[in-house]
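Next up: a single chain in structure tokens, the form predicted on its own.
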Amino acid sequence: MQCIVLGAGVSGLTTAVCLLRAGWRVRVVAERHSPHTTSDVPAAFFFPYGTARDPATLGWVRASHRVFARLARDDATGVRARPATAVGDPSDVGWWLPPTDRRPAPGGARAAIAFTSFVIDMRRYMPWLRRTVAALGGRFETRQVARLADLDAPVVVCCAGLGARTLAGDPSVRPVRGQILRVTDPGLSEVVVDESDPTAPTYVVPRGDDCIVGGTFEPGRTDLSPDPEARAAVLARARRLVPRLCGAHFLEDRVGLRPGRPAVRVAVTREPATGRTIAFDYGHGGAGVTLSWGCALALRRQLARGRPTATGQMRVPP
């Protein structure tokens, strides 16, 4: 089966890998490729930020978790298993974890849960995904696409992120600005995340040679210039969460626009006039990397079965 995957971010490349492994002939078409995509920006630790507790989302998270556990055994992928602590009520922050992976966090007055997370270094992971697509016979094209009708394939998968607002005619897609910081790593060994305020998530993701600190979650804001006030606020929250960061040196700001939507869209449709199959995988908000394998595998199954998949709900702050 011939297919075009529109979009070369983490969702597009992961979908391409899944389809290629199932014997599809795949072209990945995008205006921008790595390292110039939104997927090259994030901290990328495995945590379903901003997702609600519905069966579809839980299935996608669990499926992705299994894949990343395998990828963490291969140094070439840039995926590493790391101890992690999520601050908050264990019944709330641990809803997606397998029972064997949940354990109370030691010490501290605040409720928390400890678990095993995965840090996905996008500097290595995105090139690995591209190499995998190429090794499986996938092809890449760089061009701007104004309409899905302009793509010449019997099956088109739209993984266009924010571009889906226009390409899929979906006004519910909106940009969610995120600003994160890169600082020196003061020798931290675990990921720490505090999602108690969904409008101001705080997370510290050590990567060895540096540390990613976040962040902001700003729906509707589209400027990509670093905000000094936001930087100061993020650093202050992170230092309260992890005091050892007080000795870390600031390296740079990173700003990107997440593709927000009230619900993740994983669906397959058919054009009545042409008989073409159009599939969709977008709207992951701040959980694009975390949901990537689960959504791609669900979409591959759906293309084989020809029935719509479930839609996972998102908790998007006002």
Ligand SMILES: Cc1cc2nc3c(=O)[nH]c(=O)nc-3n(C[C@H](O)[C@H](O)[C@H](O)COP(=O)(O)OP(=O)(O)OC[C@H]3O[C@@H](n4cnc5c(N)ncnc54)[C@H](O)[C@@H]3O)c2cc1C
The other form holds:
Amino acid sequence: MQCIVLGAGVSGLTTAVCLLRAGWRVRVVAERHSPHTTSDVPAAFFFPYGTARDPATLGWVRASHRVFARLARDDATGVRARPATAVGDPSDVGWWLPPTDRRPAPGGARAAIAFTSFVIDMRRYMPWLRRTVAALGGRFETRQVARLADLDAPVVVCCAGLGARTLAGDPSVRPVRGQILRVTDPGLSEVVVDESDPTAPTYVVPRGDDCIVGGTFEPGRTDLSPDPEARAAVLARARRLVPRLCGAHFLEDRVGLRPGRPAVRVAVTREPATGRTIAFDYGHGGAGVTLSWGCALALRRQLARGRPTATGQMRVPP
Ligand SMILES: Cc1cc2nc3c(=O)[nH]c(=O)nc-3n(C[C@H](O)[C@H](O)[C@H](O)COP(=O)(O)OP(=O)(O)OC[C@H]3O[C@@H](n4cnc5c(N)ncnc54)[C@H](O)[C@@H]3O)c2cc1C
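Having seen the form predicted on its own, can you show the form predicted in complex with the named molecule?
Starting with the chain above, the whole complex follows.
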């Protein structure tokens, strides 16, 4: 019941909380901690953007939704339930919702559904996750790890995001650059998302003190400097989607590299030479916050059973 979780982004911290609550002794080892991880970049909001639509993914999405609904009742978490609209055919954009929850959105020229999303303010949520890990007895270490074999524990869980490309020897992990903007909140009350163009998703996420507007989806691009042309294009799309944004002022760009992979990897393996258990939870692309609790809980169940897991598919445009 001793393990090392490698990675201190949302996947690693959530996995650590799940294991600690089940009585494990956990060390979280990472080169970068909050606020310096990819998980500190997004708004974020709950939506299974770009995920596969298989039973495993559906299970992760719904399990996460249940946990975020509980967390939204505690102000300290930084999670808030928010009304949301997703533009598109209800059975398409609402594929993950029970059919009875796919309500047509009022007004508007295009088909859309109304649903309840969660705005997960990562400025508050990541510190809350870290506090929870510490309160449950978890320990943190800061170091770069060259090989999983260098970690001294009977169970190692690799939640390394893009770092899994090297650590897990997995060339299918690749960066998908995302640029989003922070603007003033002109008093909006709902999240609006239009992902009909997967290479140019448009979303507006009001947070009260500011509003996040997204975004870009650029597989293979790795520079982190803001692109002014992309900023103008994102803002123009967002203003068409939510005209009230015309009164908002630009505050800053935020750029990050999503850990893309053709399929999210949630798996438990055993090293034949040493008998050690090596588990994996990485490759969440643009939905790592949304999937975090579902994947971590599935991994915990699988570690308790000691059997290999099913994997879900993640759609990454070519
Ligand atoms: C612009 C943008 C907007 C997004 N919006 C949303 C959204 O609205 N909703 C949503 O659900 N998702 C969103 N995402 C996706 C989400 O941010 C990611 O899927 C998620 O943060 C991935 O988390 P992670 O913990 O797996 O990886 P990371 O946050 O990258 O953490 C990886 C950890 O592993 C450590 N590590 C890696 N390699 C090593 C090594 N060799 N040695 C030691 N430590 C190592 C790192 O230091 C870090 O601590 C967005 C992403 C971006 C970029």
